[in-house]
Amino acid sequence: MKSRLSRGLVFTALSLVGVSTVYPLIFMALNSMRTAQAFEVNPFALPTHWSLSSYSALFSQVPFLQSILHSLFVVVPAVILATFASSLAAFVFTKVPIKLGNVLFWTMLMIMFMPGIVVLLPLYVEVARTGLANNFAPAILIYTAINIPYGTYLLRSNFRAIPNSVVEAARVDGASWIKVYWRVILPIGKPGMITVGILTFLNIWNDLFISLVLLHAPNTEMVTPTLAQLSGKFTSDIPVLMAGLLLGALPTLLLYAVTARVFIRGMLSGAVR
């Protein structure tokens, strides 16, 4: 009897915490089909008539898919460097016999607590005086090199649940540490470095105050600043406001929807041994 009600008090809260989830989800997908009057009178009611008049607004005032794709060029090739280096990095420290690895590894994870705002202005003016503003390259690096640090921490636990006889025994059959990293580590370790690449991505994608101080002139400019000057510019017409965030939102939640099941298995490896 307690085990039961056990269980249903577990699937109450966690029902709880799905609909809390899901529902701003819904709330803005449903608004963002209603007019301005409509939402006036009664933000919580169901559409009456369905209307894309707030995404044809969206598009014919922002440069809303243009600053899409400006995320996509900058947040792609940044994911696939920092899990690239992160992985790498990881592998060093957990299955390479390396002196002070651990002084390294903690000295590297210090980075990791700094405040990326503390950075920002001396960054800004070094590639404001290379004559690099308002270029996806550097903002590329920056980017990459602020989550190596994050990745390498997940992706150390990780590697240490990696057997360290699988290494041996490789090492054994004459194979070099590349090798060792390129056949072995990345195989196994795969569904781990699926999940840090997909926490960059988010990373990146939500980020504002890197991409406003970057990337700040309107042929750069990403989504995150885009969507942070829709507040104010369509304070009157929140429906378009609900369609842009709904918009900006689907990315991470498609990318969420095709890995899900390898995001969770790599969540999970390495945090039992």
Second form
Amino acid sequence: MKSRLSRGLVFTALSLVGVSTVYPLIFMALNSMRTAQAFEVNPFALPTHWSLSSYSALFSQVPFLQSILHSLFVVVPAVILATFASSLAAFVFTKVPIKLGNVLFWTMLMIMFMPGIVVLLPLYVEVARTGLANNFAPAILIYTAINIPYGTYLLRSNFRAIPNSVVEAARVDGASWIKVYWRVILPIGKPGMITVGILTFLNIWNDLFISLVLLHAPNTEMVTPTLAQLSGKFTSDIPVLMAGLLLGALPTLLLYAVTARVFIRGMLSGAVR
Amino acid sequence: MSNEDDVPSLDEPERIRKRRNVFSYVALLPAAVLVLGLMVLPIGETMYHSFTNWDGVTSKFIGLTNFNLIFHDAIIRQVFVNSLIFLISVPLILAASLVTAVLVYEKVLGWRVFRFLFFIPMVLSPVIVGVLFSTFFLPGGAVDQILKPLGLGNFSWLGNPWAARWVVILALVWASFGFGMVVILSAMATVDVALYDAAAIDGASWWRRLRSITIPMISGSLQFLSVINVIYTFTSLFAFVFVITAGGPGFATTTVDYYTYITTFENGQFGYGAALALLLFLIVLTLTIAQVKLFPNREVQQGS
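Could you give the coordinates for the form predicted together with its partner chain, as opposed to the form predicted on its own above?
Then the entire complex follows, led off by the chain already shown.
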């Protein structure tokens, strides 16, 4: 692959794939600023006069910004709880092994890819019976629990890379296990934990199923169910739909753009397997 | 399995060992309580209720009736066939991941930018990807507009069983190849560059090096991706199906989890839904065990 021609071909191929991943965002952005009639005529044209009326239509007809807040309200605590609980568990699994720990680790491994519906059937009934339907607390805890197995699994392989000698040295110096976790594992494992935190954020923010089932009242609805129902409401007004999709994607896109360096490096270091 | 990690030596004082145990249990507590209480216990409850006629409030033990009904339900057969059809996406995702990874690995001008861009679908919700793709394929929508010059009229993409399935598959492949690319790239990073240099000196062509060095060296990752994506086809299509086709036309794109959702949350048949969920769980569990058994040395492979 040294020749200029072949490198040009590779570049062209990459560009085509790149267009396919970016163009949908541009499509959403451009069409969100056009009128429904203009879209009908040609979905690919540029806006002739830029208008933000789709956005005001979106905000006036759907509690869209509230749904973003609801999502943040659930996702942020769940991400912190899940990452923290996973890192503690992963620390025990790798550096302070105990008998019962292995049982728990294998349990997590077995249910890591479990479809959410298996647990959500009884949990939904339980939540409804205890009068906690449309309450954020159960949703936060369930999202936390569901994300712990994968987080623990990833952090376990991450913490394994931290040499035992480092832990031993700290122990010999008289550091308690809590101190080892706080002063040794967390600083060294920080990139891995950030990657796991971002993945957990994406998982929960982007999930439809649990939010749809647990938080269906208008005053608790998260952003994904709101978006899912938009397509039914605005089939004839695509620009409003595009405005909603773009705004719904913005938080994760921003998170990705801001953390891309650490995130990509974390993913490439084999953190995802 | 992690004996080599057993840091404290055998001759440590009893007092310290005890303290280590206290710490371990306290540290495991948050994860253990949440996972046992909100996952393991509910799985048990779902198992139990799969043998009842649960309606969400009352339930009576009815033995294997639910499973008997499931095996004689023509829709369920269709739903499982759909899942098998959606497996078409797995080789497509693998191919797309491999091609993009290999191209990015060439490190041509702007390769970091491309890598950044290829991740974008991965951070978008299946809801957003799904709604977007469904608007592309609306009658008279973007795709029809592109095809118009070719003399093709408006086609009801989402009204045709096979076309609708392909739209779902397309959305799934687009949303998933970024993850596959990362896994493959991280595997390729562990391949010794000297191997390529030696092969180049021996006059091996680029294709030859790809076939004889790269692919064998990353075969573990490719197998891992296959199993993971098979699992995803069974467990993660809910959102795509919900927003693109709502399971239609008819039941042509209904997946097991979507059908379970309908039977329980829309029709209130919780016992029947529990039995379906249990079947899905067993399928995924089998695949997970296969994954663990097939690749016991994952951590070793990925180096440190």
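Bear in mind the structure is a predicted one, so any value in this text is a computation, not a measurement. Superpose the two forms; the largest set of C-alphas matching within 1.5 Å is the rigid core. Positions refer to the first chain, counted from 1.
Peer 1: On a rigid core superposition, would residue 100 pass a 2 Å threshold for CA movement between these two forms?
Peer 2: Yes, shifts by 2 Å or more.
Peer 1: Does residue 250 shift between these two forms by 2 angstroms or more at the C-alpha, the core having been superposed?
Peer 2: No, shifts by less than 2 Å.
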